Structures are given as C-alpha cells and as structure tokens.
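Have a look below at one chain only, the form predicted alone, in structure tokens format.
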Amino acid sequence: MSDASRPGPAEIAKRLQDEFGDKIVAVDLEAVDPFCQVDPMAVDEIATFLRDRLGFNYLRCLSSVDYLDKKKTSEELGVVYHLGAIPDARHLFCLKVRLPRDEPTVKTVSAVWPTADWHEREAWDLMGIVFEGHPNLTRILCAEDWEGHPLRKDYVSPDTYHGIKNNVV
C-alpha cells in the first residue's frame, strides 16, 4: 500500500464499521491517538483485517489498563493496541477493548502480530487479562508461584513471600 493510498483515521473507522458492524463498539477520532473500541471476542479478526487490508503490519505497543477509580464508577480493565506500518511511520491507529474485572478475557492477536506474544504475557502476568488462544500464557515478570496481578489498582501485596518480608517501609 503506497503512502498516498493509506487511509486516515476517519476512513479507517468507517471501513471497520462497514466490515464489522456492531463489533465496533465506539469510535473516537478526536483523541490524541484516534481509536475504535471493539468487541474483545472479535479483536483477532479485526486485527487481521487491519493488517491484510489496511497495511497495519506492526503492533507498536500493547498496553493493559485498569480503569478502576476512587469513586468506583468503573471497575473495568482494558487493552490498548497501538498499530503502525513499516516503513510509513505516519500510518497510525489504535484499537481498544474494555473487559469486566471479574472475567477479563480477550482473543489473542499473537498470530496476527507475533510481537503480541510477550506483550500479552506481560498483561496477563501483571493485570490478569486472559488472552484466549495464546500459545504460552505464562508468567513473564513475576515468579511462577506469585499470587495475584500486582499492577491492578486493588492489588494487596503479601506481607511475606517464601518467608521473606515484603512491604517493608
């Protein structure tokens, strides 16, 4: 896809809405990073379309988000996918998914963009987001026997770990 034929954010969103209908949950083109919020169980097929049809051959970053706030107006978790194209660094777009805190499950995109493998493992390890279909969803930063997901805002760190004091101030 040549630089001149690359669609802008509004056209990307429209093409996604035309192709996937109600699997596109929301669109925000005014955000610093324009995005479509998508159905978590359709993110893999949407990712494939973005790669194969719109030239997004690079997953720049995958981040997990804890939307829990002090007033408890949201208890959701989320995943943000920052997409790009090589060699055109100006061709950018984001996908987002929102997930229930008690069962945060989304399809893996590791078969679409292999770099997602480690990013998804990190999001699972630190936030507890399950990436359905991931080939090796195991801890990547915490010890294998660590309990919980330490980047969640409601995480309570254990006082000891294998007899070693933790939470020492």
Second form
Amino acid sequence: MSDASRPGPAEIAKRLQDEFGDKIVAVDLEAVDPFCQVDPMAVDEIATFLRDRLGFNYLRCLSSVDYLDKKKTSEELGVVYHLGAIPDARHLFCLKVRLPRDEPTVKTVSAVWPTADWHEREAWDLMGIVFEGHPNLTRILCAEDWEGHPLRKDYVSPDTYHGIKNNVV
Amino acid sequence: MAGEANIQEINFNTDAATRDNVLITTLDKVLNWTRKSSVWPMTFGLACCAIEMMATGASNYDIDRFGSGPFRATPRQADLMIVAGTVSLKMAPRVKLLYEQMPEPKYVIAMGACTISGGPYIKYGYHVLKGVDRLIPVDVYIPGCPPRPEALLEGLFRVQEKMKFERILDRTREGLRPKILVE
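Cool, the form predicted alone is there; where's the form predicted together with the partner chain?
Entire complex below, previous chain first.
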C-alpha cells in the first residue's frame, strides 16, 4: 500500500466509529501511537473488522497494564493491542481496553490473530486478566500451582513455596 | 602364614627388583586420586552461566585437561552438579529431584550470583530462588555474573581439593557435607 492510499489514524478511527458507534469509548489521535479505547466485550468483533476491512493482518504486541497509582485515583487494569500489517510496515494502529480490577474480563482475540494465544496466557498468568473464549487459558510462565498474579502492583510475594524459604534475609 | 613370612623377608633398600617395582600408598589416596581425576559433571544449564560453562568445556579452556570433560546426560552417571544460572521456583523442585537421582558421592558447585543468593533478582524477583543452598547442600561457591571460565576451573580445583582428603571409612562423610535442607 502506498502512502497516499493507506488510511491514516483519523480515517481508521472514523470508520470504527461509523461501524461500531458507542462501542468506541474514546479516541486519541495525538498520542505517539494513535489509539481507540473500546468496549472490552466488543474487542473481538472490532479486531475482526480491523483485520478483514482495514488490512491489519498482524498483531504486533498484546500488553497488559496495571493503572494502579500511589494516590489510588485509578485501580483499573488494561490491555493494549498494537496492530500492524505485513508487508506494509507503516500501517499501524492501536487498541486499548480498560477493565475493572475486581472482574477484569475481556473477549479473546486468539481466533482473530493466533499469535494472541500465548500473549493472552501470559497476560492471564502475570496480570490476572481473563480472556473470555480463550481455548486454553492456563499459566504459561509461573508454576502451575502458583498463587496470585505477580506483575500486579499490589502483589505481595509469598514467604514460602513448597517449603522453600522465599524471604530476603 | 607363608605370605607374612615373605613380607618380612623383603628388604626395600637392597632388593633392586622390589625397589623399582613396588609403590606403597594408602587406599584412601588411590581412591581419592581416581575420583578427583574423573569428576563427571551433569549436562545441566539454567541461564547465562551455562554459556560460560559451555565455553569452559570447549577447546579454548578445555576442562578435559582436568578429567572433567564428559558432561553426562543423566544424573545417574554424574558426580558433580554445576548449578549454572538463575533457579526459578518452578525449577527448584526439579533441581532437587536431579540432585537426589545422583549417586553418592556427589558434589555441587553453585556458579554465579543468582545461584549463590538470587543475584540481581534478590529483591524483586518474585519467582527466583534466593540461593540454591536453600534447597540442596553446596560444596563450592563461585562468585561472578557470570564467572569467567577460569573461575569455573578454579571452582573445580576446589572440589578436587575437597575430594583429596576424604576417607573411605567415613561413609557418611559427616562434617564434610551439610544436610539437605528442604524435605
């Protein structure tokens, strides 16, 4: 795709808003990576639309974020999807979702981009985000019987694991 | 007995045939010499320290010169466990299992900062074992991040030094080895 024919972030956001209406919660085109914040329960259909109609055939990265800060102004968790296209390396966009801390559930995109499978397992393992509809949402890095999700900012390390002392002397 | 009589008759100073052909030593010395000259480590690397361990095994540093070349693919044939790299808590029960599968006498080298104390992960490493000596008894600690191959060779010499002064009758080798810490 040439520079002229490629849709820019503004056009992508507009097409998403035309198609999905109020499922697009917020749009920020001034950010380093222009993004749309979307409804967690609609992220799979928006992803399918972006892949099939706007040419985003590649999920570059799926990250989870803990927005907890020291003043407790925000306790939300989040997931960020960086989208790209092959072979058009400049065709980029970003999706974000915000999730409540006590029930962080979002639709899986592993059926849209198979690479999301392990990314979502990692986000579940380390941040405790539940991906609804994932075929095998089990821990990928920590031990199978590990308790808690270690990359959350309010996580406290256990003192022992299977009788092994884990405290810092 | 006839044998006793023969021994008494031998004069080591004057009998040339005996003087040039008989060597007197102790069983302990012979056994320890054979043991220290063929320390077989286990093929077992956990992180970046294992790269240095491989370099030690390769031709530039050539651990074979000291009889320690054959890295065994099973703990049943190994004398020495070189714990080379960060031990995660997921890996810890497996490390202990491998240690228990090694036949006695067995020796452990803790190679590198992570293995000694958790290294850079000691404070925020939620999933890192903070020293492999919390799990299995360690004979020699090699500091470094990672230690150079020369340091690993020096660690091997320390293990060999330890082997040199063991007694075969001291089967439990008490006083030489700490006990397993985690049941």
